[in-house]
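Presented as structure tokens, the chain that follows is alone, the form predicted on its own.
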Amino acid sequence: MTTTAEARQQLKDKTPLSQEIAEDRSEILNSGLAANLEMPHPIFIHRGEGAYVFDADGNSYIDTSVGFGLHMLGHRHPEIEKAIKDRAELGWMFGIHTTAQLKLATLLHEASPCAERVVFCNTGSEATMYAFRAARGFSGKDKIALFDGFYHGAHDYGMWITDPTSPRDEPRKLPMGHGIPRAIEDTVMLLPYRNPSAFDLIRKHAGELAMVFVEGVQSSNPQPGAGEFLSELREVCRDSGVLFGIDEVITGFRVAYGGAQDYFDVKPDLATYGKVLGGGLPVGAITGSAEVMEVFTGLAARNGVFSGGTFSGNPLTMEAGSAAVEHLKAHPEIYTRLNASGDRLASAINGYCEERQIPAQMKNVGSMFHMFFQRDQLDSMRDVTNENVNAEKAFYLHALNRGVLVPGTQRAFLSAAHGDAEVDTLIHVFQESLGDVQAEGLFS
């Protein structure tokens, strides 16, 4: 058995350069990324290869962040690397339309069930912000309905969390930190996730709702049974005259080639994309029906909205994204294998926890997975408790010390570069780490 204190010291001993980097930058650079876990200093990654990343000290880790889910093919996939190098020889930024955009737009148009039209931007946050604007412009209504436990990016309209004292059937929202204008509070409505009360609230507020927007699979709570809820949600929105949007920033080209729309057989009016679509470079996209997407054809258009950005549709991203998506299109077996690997990982961890009476569980939808440190049933994030927060922190510390990196958000992923051997190692490391945390008596 290794104690938490021993694991922390071992990590410190192995990562002196990361500690030095943390000290050097502390007075200059404030990090905008989630650290991999709580410890005296973060781990700084120097390079990636396949399913692995290597820190500043040369230590290797099986990477379950894979760029917060975007490296569907693993780090430095040769086809993507070649596409970037070939494009760079021709120039990489022009500020006007390039010959590289139509190829990726066509691939997205063909893959996404709702994508009659495509607009590119730079990030998933931009994509959801523009989708909200499009819905408001098209409908003439101001309010967007989101679900408790959501994450739709870092713009002000998405920076809300659930008030834990509010009723489960009608949640209230609180701003996520300071700096969120109170003036926009009335433009966002919170709905209960996977709860039929949401349908009643949509019907009640249909006259003021521009759109109901939901993640294809909540990254904070990957529930394989989400499809039934999405299908009913789609029907309620249609009957209520409210636009229905799906955030595919994470699920697009991950849970299936056609994203959550294909995986769950549900078609929205609008969908947003990011992450996998860019092949590892910054990207966002808004797609949807031609009728709704017409608002993007210029300010002179009926209900026209503004969209634009210096780097939107830049040729480096377009070529990297096309290489990634074309490879996924040509190799549908990737999804079959990855989804099976995700199920095998979750089954092994959940079986171990049941056998050892450990209050923890792994939720997954295909290659997306998330550990929760409680026994209770989890339908939504309102069910999550913090009763084992010390055990949770210790678990991730042990896993990192054993060579497995899980992102600080705990939203983890497999990539096509994670083979059977890597999945076997993940199972072994997670089980050993859970055993150490249990032996130390950190579970409540």
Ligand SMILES: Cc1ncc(COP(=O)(O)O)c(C=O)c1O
Given for the second form:
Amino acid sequence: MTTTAEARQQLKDKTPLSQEIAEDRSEILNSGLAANLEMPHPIFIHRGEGAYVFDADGNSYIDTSVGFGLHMLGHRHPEIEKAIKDRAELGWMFGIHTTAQLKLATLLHEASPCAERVVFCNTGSEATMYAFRAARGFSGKDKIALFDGFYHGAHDYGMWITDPTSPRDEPRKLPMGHGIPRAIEDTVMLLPYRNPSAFDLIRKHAGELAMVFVEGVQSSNPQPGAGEFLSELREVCRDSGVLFGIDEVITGFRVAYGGAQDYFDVKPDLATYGKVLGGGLPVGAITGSAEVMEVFTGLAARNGVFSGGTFSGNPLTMEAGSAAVEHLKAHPEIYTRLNASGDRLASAINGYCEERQIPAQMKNVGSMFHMFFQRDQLDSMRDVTNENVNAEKAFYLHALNRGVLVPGTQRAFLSAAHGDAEVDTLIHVFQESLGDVQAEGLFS
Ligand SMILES: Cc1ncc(COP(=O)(O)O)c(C=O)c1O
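Could I see the form predicted in complex with the named molecule next, after the form predicted on its own?
First the chain shown before, then all remaining chains and molecules of the complex.
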């Protein structure tokens, strides 16, 4: 057994360069990241290869962050690397339209069930911001409904969290930090996730709702049964004359080639993309029905909205993204294998927790997974308790010390580069780490 203090010391001993960097950075670089993005021990990544990353001191880790979910094919996939190098030889940033955009737009149009039209931007945050604007422009209504536990990026319209004192059936929101104008407060409302009260609220507020917008799978709370809720939302929105949007920034090209829309068989009016679509370079996209997407055809168009950006649709991203998506299209077996690996991992961890009476559980949808440190049933993020926060912190420290990197967001992923051997190691490391935390008496 290793204690938390021993694990911390062992990590310290093997990461002197990372610690120097941490000290130097703190002088001039504001991390700009919320506390929950911080690692259990500061390490700085120098390079990545397949399923592994290597820190400044040369230690290797199985990477379950894979760039916050974007490297579906693992680090440095040779076809993506070649595409980036080939484009670099031709020049990589022009602003005006290039020959490279149509290929990725066509791949997305064919893959995403709702994508009759495509608009590119540079991040998932931009994509959701434009989707909100499109919905408002199209409908002439201002309010966007989001679900408790959501994350749709860093723009002001997405910076809301659930007020924990508000009723479960009718959650109220609080701004996530300062600087969010009060003037926009009324343009966003919260709905309860996976709770039928959401349907009543949509009907009640239909007259002011431009769009109901939901993650294909909440990355904070990957629930295999999320599909039924999405299908019902689809129906209620259609009946109420409210647009329905799915945020596929994480689920697009991950849970299935056709994203959550395909995985759960539900077709929205609008969908947003990012992450995997860019092959590892910054990307965002808004897709949807031709009728709604017409708002993007220029300000002179009916209900036209502005979209643009110096880097939008840049050729380096377009080529990297096309290489990644073409590879995924040619290898559908990746999804079968990865989804089975995610299930195997979760069932091994959950079996271990049950057998040892450890109050922890792993939730997964295919290759997305997330550990929760409680025994209680989890339907939405409202059910998450902080009862084992010390055990949770110790678990991630032990895992890192054993060579498994879980990002500070605790939203973890497998990539196609994670083979059976890596999944076996993850199972072993997670079980050993849970065992250590239990032996130290850190669970309530
Ligand atoms: C569902 C979802 N939407 C939007 C975003 C924002 O994407 P980006 O970080 O590229 O701005 C994220 C980021 O993790 C996300 O998970």
